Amino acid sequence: MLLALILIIPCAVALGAVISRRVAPWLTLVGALVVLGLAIVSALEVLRTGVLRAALGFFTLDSLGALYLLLVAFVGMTAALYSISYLTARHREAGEIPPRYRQYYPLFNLFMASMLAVPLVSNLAVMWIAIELTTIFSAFLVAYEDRAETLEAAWKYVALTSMGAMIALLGILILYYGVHRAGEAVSWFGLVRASSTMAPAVLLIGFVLALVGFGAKAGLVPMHTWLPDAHSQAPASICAILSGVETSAALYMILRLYPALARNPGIAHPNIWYLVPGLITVGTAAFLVLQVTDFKRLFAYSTIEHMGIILTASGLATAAAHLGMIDQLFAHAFTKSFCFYAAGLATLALGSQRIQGNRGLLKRSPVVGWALLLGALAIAGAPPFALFISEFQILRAGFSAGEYVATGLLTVFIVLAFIAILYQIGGIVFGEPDPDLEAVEAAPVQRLPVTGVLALGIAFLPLLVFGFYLPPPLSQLIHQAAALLGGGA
């Protein structure tokens, strides 16, 4: 009943939001807080029992699923809080309420329900349906402002990720066939148990199709082109979810296939299938950050970079690298959501999200200036933030394993992205305003949305604390998840 409630609550809140637009924002926030509480209880129960099962095995939650569930619930809660006054401020700036405002909270809750379903359902085909539902519900939220640019970004998002979904479905069906033929249940546990006896060709073909299909959703190069467009046009609250946890949902599917590949004796060097696309993705994103002209797009390219780092860490194929990989996945979620919350407030303060021409944010709005700077430092991997710890773990594991070429390239790409991000954001925060824009700079700064600033502060807490200290239950959950992806069942 506990696992089912996590899905029932956002669906019930979506219905309530349809009935009353007035109470929809606060009802959504209350529902998100309850879901976060249930996710914490579920994670603690997983630590106690190992695996939670419900509804005759339809719902299954293990350590990796529990960790991802916590991330989705936390980012969803802060996004719900952020949305309340942020959307009002956006409407005030635009001078009118977008026609999709009434649809925002019902779609928000259905979007959250579909993402929460990914770690909860056990059947691979049902999990694919949940990931495809995230696209359907979030596409309308990307096009929230109903402008030509937002509609184009939404259609591009739907077209590319849906094409990927069809390819991924074919891969899932091939894996479904292999697992069913081995006489196992079609779940992650069944796949791992069946993998050692499956024909290598069946397993490898299914994996490659899943890698390409889910890779489009995760923003892996070259299927990444929808991601910066969608993230630059969607409201900041939706960008935080898209970038923080939705792209990770597709990567979650890819990562969970590694134990199956590693256990099949007929597949030599399974880690190469993770290492090569991971490095290509990191390298491409690092160079793209150098030429970006929009700070929301900059954070989008940073998401692509992090998806590549996680995939590369999986390909390093050591216990230490897998621990760093899970730390990276964990830290990316709350760090990237904080970055987009700061970017949304910076857009309100500056009146634009362009990098060129926007200078002196620290003078214009000190709170937003410091938030954007801290977000840039954290997402670039500067100490003492959590992403620095995870990236250091991954690089140390790679060099210790003798993967000098791959780890050396990864180091170069990470340093390049670090320099590019801080150069771009540093200009916005510390740069001198353009003399030709004195009239704009002299204009009064729009009052910051209260719940937006509050959500920014809440999102900053794990960003600050987890760079120094991980509570023992959370640390234990991360270690168990890393062991699971290293080949454990």
Second form
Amino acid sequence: MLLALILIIPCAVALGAVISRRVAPWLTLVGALVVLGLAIVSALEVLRTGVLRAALGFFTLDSLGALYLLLVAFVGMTAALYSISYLTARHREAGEIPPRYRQYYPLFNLFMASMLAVPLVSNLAVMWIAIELTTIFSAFLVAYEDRAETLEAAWKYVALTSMGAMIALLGILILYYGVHRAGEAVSWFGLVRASSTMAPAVLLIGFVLALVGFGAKAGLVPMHTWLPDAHSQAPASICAILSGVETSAALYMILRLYPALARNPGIAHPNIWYLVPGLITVGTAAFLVLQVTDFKRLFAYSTIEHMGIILTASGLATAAAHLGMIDQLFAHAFTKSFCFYAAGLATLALGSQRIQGNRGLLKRSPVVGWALLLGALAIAGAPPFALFISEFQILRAGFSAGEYVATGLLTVFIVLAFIAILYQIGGIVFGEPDPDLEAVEAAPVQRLPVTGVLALGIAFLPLLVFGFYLPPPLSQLIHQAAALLGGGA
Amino acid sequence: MNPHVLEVARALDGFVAAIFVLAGLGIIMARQMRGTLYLFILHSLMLTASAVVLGVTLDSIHLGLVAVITFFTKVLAVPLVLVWTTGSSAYQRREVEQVLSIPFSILIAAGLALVAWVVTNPLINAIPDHPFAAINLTTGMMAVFFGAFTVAVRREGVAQLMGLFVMESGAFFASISIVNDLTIIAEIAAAVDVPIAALVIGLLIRNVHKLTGGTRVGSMAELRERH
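Could you present the same protein in the form predicted in complex with the partner chain, rather than the form predicted alone shown above?
And the full complex, kicking off with our chain again.
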């Protein structure tokens, strides 16, 4: 019942939001808070029992699923809070309420429900449907502001990720055959159990199709082109979800295939399938960050970089690297949502998302300036933030495992991206405002949206605390999740 | 299983697969939007036919259900939803500007068919006990590639959407030969997913039409990195 409620609540709230537009924002927030509470209770239950099952096995939750569930629920809650006054501020700036405002909260809740379903449902085919529904429900959230640019971004997002989903569908159905033939239930556990006896061709072809298909949604190079466009056009609250947890949902599917691949005696060097695309993705993203001209696009490229780092860490195939990988997945979610909340407020303060020409944000709006700077430091992997710890863990594990070339390349790319992110964001935050933009400077700074700042503050807490201290249950959950994926453990 | 019945069924499935491939090829090449829609209906009808042939031969109620679901969603619901959302005027147009010429598109499609055969060959060898795998897996993979190619080379939103559904039909055409007992819940979920996707993407095309006066999504190029 507990697991079913996590899905029922956002669906019910979506219905409520259709009925009453006035209460929709607050109803969504209350729903998101309840879901977060239920996710915490479920995670604690998973720690106690190992695996939670419900509805005759239709729902299953293990430690990795519980961790991902917590991340979705947390980011969803902060995004719901952020949306309330951020959207109002956007409407004030635009001088009108977009017609799509009516659809925002129903779609927001359905989008959340589809994402929450990914770690909860047991059947691989149903899981694929949940992933596909995340795209369908978020298409009009990306195109919230009815402009040619937002529609172009939404179209690219839908076309590319749906193409990926169709390829992944074939992969999942081939794996379905392999698991079913081995007489196992078609779930992650069944797949891992069946993998050692599956024909290598079945497992490998199924996996490669899933990698390419879900890779498109995760933003792996070269299927990443939708990601910067969608992130530059969607409202910041949606970017936080897309970047923080939606891309990770697709990566979650890819990561969960590793133990199956590693167990099959007929597949030599399964880690190569993770290492090579991971490094290509990190490397490409690091160079793209250098040439970006829009700060929301910059954070989007940073997401591509992080997806690459996580995939590479999986390919390093040691227990320590897998622990670093889970830490990275965990830290990426709340750090990236914080960055997009800060970017949304910076857009309101500056009136544009352009990097060039925008200077002196700290002087113009100190709160937003500091938030953007701290977000950039955290997402680039500077100490003492959580991503510094996870990236350091991954690099140390790679060098310890003797993977000098791969880890050396990863180090170079991470350092390059670090410099590029700080150079670009530093330019906006510091310095004197451009004298050509005197008119803009003279304009009164818009009052910061209250719930937007509150959400920013809440998202900042894990950013600050988890670099120093992880509560024991959370640490235990992360260790269990890493062990679950640990082909090399 | 009676070998004669199996032989007839395989011949029938082979015939259906041939039309399925030709319809997919037609979607790549057809420039009239109405023609593209009709070819998509034919394509979906062939998926239904293959599910019927396999369901009867293998005595699988699940495949019968796949046939019913495919018929009601892809042959009936999706075209109706698309015409309703995008407006019937979208189907009276012709795609004037082509990314690739028709002969060149055919050449690439032939190459993709060859790649599909190469990719599925090891899979077919690993699945010796499924009598329809050799026909359906290769044909389905071809359709997945044809669909992806359609999305890549067509500029019209409707044609690109057809490409996506061709890919999905391809995945199902391939999988019904090896997975003939997908759980009911997955079948129902898939049945719901397809019309919802058609509705949402169709509405997106309608919005593009309202804002830009056309549905040539391939020409939208506002979002480039500007220096």
